[in-house]
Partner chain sequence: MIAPAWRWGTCGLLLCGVLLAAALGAGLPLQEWLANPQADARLGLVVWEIRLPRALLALVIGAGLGAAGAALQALLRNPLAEPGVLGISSGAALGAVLAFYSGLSLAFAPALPLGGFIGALVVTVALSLLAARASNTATLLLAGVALNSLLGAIVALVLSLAPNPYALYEIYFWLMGSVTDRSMVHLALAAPPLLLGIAVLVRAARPLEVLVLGEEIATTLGLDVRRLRQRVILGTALAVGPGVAVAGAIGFVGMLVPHLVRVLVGSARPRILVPLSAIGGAALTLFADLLSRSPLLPVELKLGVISALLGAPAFLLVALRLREGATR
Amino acid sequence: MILQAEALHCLRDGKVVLDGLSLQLEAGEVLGIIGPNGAGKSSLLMALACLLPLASGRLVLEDQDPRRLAPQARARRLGYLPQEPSLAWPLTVRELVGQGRYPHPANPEADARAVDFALARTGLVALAERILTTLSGGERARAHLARLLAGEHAVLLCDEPVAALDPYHQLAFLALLQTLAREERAVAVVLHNLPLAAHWCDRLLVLQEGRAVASGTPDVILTDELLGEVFRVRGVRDAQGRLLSLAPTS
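Assuming the form predicted on its own, can you produce the structure of this chain alone?
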């Protein structure tokens, strides 16, 4: 186990967004966080990244409270990718990806290797010297993903990272997250595409109104009953029962 959350209770604008929520992130696996709009998925990632204050509850990162670590030390362990990363300056792709090295002590050779790795794994080598504002939305999303990878964090917290990507790059990035998890990282990813979540995640955590309503392997928890009650859809499955797509309940 790398990161543990116990009975998290959080407020945003005076509204309860997490209500007694607990989970564990373990090295070697991808945890998919799913749920309808407003269920608390983004708030949970922000709380895990120490970006949302806790009204009560506890976080443990490798036997430490991450909120008590210096920001730079915490950022070396926890990597967070928000839903809509902002652009403040007309940076090149390479410059943006290089920002992922900020938490680490300056080491030009190590920094260059990490940036080159991230560019290659996200298919951005040919775009490395392009200005971000000249790229398509999907290309910019991949650049922000590359910045996250360059940080070489032990824990990756990704909020809808593939929403702006075409199908090929969606599959490529989820495969990459799975590969990184197998290299002893812990990965938590918020997804709305349930068939993708079922295929690429080792475990799923289902949220509803700030609470966990189910947790387990996709084949166990993505039942037609849960899909109907939580998401108001039904599953379309293959002969082996694997989730292929979704359809309205009526």
The other form holds:
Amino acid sequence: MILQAEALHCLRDGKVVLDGLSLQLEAGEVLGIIGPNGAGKSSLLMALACLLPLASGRLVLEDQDPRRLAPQARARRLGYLPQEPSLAWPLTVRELVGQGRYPHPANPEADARAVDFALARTGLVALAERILTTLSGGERARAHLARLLAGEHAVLLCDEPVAALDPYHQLAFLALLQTLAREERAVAVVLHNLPLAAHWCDRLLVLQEGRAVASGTPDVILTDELLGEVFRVRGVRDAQGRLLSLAPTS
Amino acid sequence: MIAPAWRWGTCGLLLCGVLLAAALGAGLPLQEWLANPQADARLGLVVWEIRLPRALLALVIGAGLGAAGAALQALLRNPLAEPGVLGISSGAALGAVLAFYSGLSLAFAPALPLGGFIGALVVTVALSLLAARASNTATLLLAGVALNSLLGAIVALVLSLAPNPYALYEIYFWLMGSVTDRSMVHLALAAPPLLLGIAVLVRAARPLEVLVLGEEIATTLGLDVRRLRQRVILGTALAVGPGVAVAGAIGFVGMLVPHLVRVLVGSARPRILVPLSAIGGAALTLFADLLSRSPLLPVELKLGVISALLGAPAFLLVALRLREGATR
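Okay, that is the form predicted on its own; can I get the form predicted together with its partner chain now?
Time for the whole complex; same chain goes first.
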């Protein structure tokens, strides 16, 4: 187990956002975090990334408390990708990806190798010298993922990385994320699209009002009752019972 | 991007050298003097005692303003940030005016730049507290503008309580910003903290790079954002305060130069922008000082007036470009 969270309690602006939440994250798997708006999905990822102070609870990252690690040592293990980060000034794709190397001791050769690897894995070699703002949304999302890859983190925390992408790029992005997880990385990803989450995640964690209401493989937990109770929608399924899309309950 | 930046840096330093030569030698019969330096001792006096400290002060003050502007723009993620716009220069002016008025600067010469430094520091600390509380940078900029007006009003208040009109006149002109008649003593007082401040800001440029993605991601990349903020604030106070204290408020250099560098070099990365803005600020300030004492002008203008005349329209252009969303 790479990352473990036990009974996380967390307040933001005086409001409880995580209420005794626990999870485990294994190397090689994609954990999907789903739940309605305001359920605490983003807060959970931020807490895992040590960006939110915990009122109580425990985090264990490879037998250590990540909050006690030196910031750069923690950053080498935990990679965090929030929703559509905006850039304060223009960067080329290569420069953006190079930012991922900041937690590592300066070593031009190792940095160049990691950046080239990340560009190759995300299919951005041809676009490496382009300014990020001139790229399409799908390419930008891949560039941000490449930044995460260049950091060589053991754990990748992605907050709705496909929300702004068209269907083709959503699938391509999640397929890439799954492949990356299979290479002994642990991936936790917040998703709003339940059929996508059902298809691409090994396990799902369902949040509601800061608590985990269900956890397990998608085919087991995405029942009609859960969809109705938590998401107030109804599932449309194929002959094998796989979730195809969603419809209103009434 | 780094290699062309080196070329631009070298060009900038050469430009500073050419401007320095012009500042020292313009209008003097240098050939005769170099052939026989003993013939006219007054020429040596003009070059070494009047022109050299003036030109060197313009260079270091400009470098401090340029570096501080570039670093603040990166820290606040806002291309309009500048020590003058945010009230840091007014804070330094108030500190220096208070040192002047309390008589401290008469009893103890370093009190004047020290007052300027403390004034700049107080404002930068206030700004950083606001930065921590403000929900966005627009709020912070507005707060800076308000702070700037408030400090300007307090300076005006102190001036209106001036004991005699002659002192009032003197301070008024001093506040306009000028390096005229500054001596090696002024240079010796201001240059060490200024250079230290520039060094702090240039060294902060590498971590500032990470802020491009915002403070949250920077934190998850292992950056101690709070410490970086403190470093940039201290560096800004050091790089701006002493300059205002010995030469008055020289506006717009801190905003204009990073934008010129951005357009010329084609990059806004702090590692490129901060050192090149220091060089560019030095060149622009010395150039503005040369203009201010150009024989083509009927009277000698104040350096602060020239820099504002050049800078204000540029500020307007930048604001318009931002509205069009043309950030490349």
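This one's a predicted model, so the numbers in the text were calculated from it and none came from an experiment. We call the rigid core the largest set of C-alpha positions that still match within 1.5 Å between the two forms. Numbering follows the first chain given and starts at 1.
Residue 158: CA moves less than 2 Å between the two forms after rigid-core fitting. When the rigid core is held fixed, the Cα atom of residue 174 travels less than 2 angstroms between the two forms.
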